[in-house]
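Presented as C-alpha cells, the chain that follows is alone, the form predicted on its own.
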Amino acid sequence: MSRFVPHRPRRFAVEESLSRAEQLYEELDARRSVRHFSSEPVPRALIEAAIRTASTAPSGAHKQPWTFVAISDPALKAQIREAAEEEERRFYGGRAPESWLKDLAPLGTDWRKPFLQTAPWIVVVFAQAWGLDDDGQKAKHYYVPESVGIACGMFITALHHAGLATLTHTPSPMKFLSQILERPDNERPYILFPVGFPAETCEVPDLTRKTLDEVAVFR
C-alpha cells in the first residue's frame, strides 16, 4: 500500500494569487523558440536543474515514464546533426505535404540544423515504452505520451525561466537518435532540444498568439 503524507501547500490571498499569475504568463509570453544560438558554454549545473524541474511533472501512475539525454560532446552533436539532416532533406525534398512546407514557409526553416552544433547543448527526450520491475521483468507504463509530453512542456518552462532558449525539433523519423545514443529497446525518440543561449544577432519570427477568447471556452 502506498504511504501518504501531509500535503498543505501556501496560499495566497486572491490578489497576489492574480498578480504571481500575471507575471508568470508575462514571463512565458516572452518565450520564442530560437534557431540562431550562441556557442557560449552553458554550465551543466543549469540543465542539470530543468531536468530536475522537468521531472516534477504528472504521470501515469506515477511511472515517470521519460529519460532525458543531455549531450556536450561535440563529436556526438555533429553526428545527430547529419543524421537529422539527411532526415530534413528527404522531409523537405518530397516526404513534407505540400500544406505543411507551406505552413512552415513564415517560419524561414529548411533542411539546414546548424544549431545542433552551435547550441552548446542537446536534450534528447526519450518516452519509455515500458519500464522494469524490481526482478528485472517488463512493468507497464500509463499515458506515456501524455505524460511525456507535460514533462517537455515543464523543461521548456524552466530554461526559459533560467534565461535558456531552445526549440522544439522532431525530425522524422527520429531513429537515429536510439542508434546514435544507445538507448536500449524500451525508449522511443520523443523531442529533441537544442539549449544555449541566444545568438547577439538572432531574430525570430513576428508571431502572435491565439487571445484567450480563441482557446477557452467557460461554461
Contents of the next structure:
Amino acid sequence: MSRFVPHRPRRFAVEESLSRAEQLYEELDARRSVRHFSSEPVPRALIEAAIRTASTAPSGAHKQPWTFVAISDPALKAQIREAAEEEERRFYGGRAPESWLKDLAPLGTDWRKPFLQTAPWIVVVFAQAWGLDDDGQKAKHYYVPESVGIACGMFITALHHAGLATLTHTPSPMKFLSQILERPDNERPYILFPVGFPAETCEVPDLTRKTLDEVAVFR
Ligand code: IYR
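Form predicted on its own done, so how does the form predicted in complex with 3-iodo-tyrosine look?
Once more the chain from above appears, this time first in line as the rest of the complex follows.
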C-alpha cells in the first residue's frame, strides 16, 4: 500500500523566483547540440550524476520505464560508430526524401559520425515497453515515449549544467543498438547521446530560436 509523506518544497519571494527563472533560461539558452567532441576523458561520476538526475523525471504510474546504457569502452564505441554509419550511409544515400535532406542542410550533417568514437562516452537510452516483476512476469508500463522523452530532456539539462556537451542522435533504424548492447526484449533504443567536452575547434550552426510569441499562447 502507498504511504504518503509531507512535501514542502522551498518557496521563494516573487522577485527571487523571477531571477532564478531568468538565470535558468540564460543557462539553458546557451546550450547547443554539439557534433565535434574532444577526446578528453569525462569522469564516470559526472555521467552517473546526470543519469540520477534524469531518473528523477516523472513517469506513467511511476514505472520509470528507462534504461541508460553508458559506454566508454573504445571497442564498443567503434562498433556502434560502424553500425550507425552503415545506416546513415543509406539514409543520406537515398532513403531520406529530398525535402528531409533539404531541411538538414543548415546543420551540415552527413553519414559520417566520428563523434561516436571521439566522445569519451556514449549513453544510449532504452525505453522499456514493459517491465518485469519479481516473478519475471510482464508488468505494464504507461506513457512510455512521454516518460522517456522527459527523462532525456532532464539528462540533457543535467549534462549542460555540469559543463558537458551532448547531441540527441537518432540513427535510423536503431535496432543495431539492441544487438550490440545485448539488451533484453522489452527494451527499445530511444536516443543515443554522445557525451563529452566540445572540441577546441568546435563550431555550431548559427541558429536562432523561436520567440516566446511564436511558441506560446496566453488566454
Ligand atoms: N539521423 C541522421 C539525420 C538527422 C535527422 C534529423 I530530424 C536531425 O535533426 C539531424 C540529423 C543524422 O544523425 O545525421
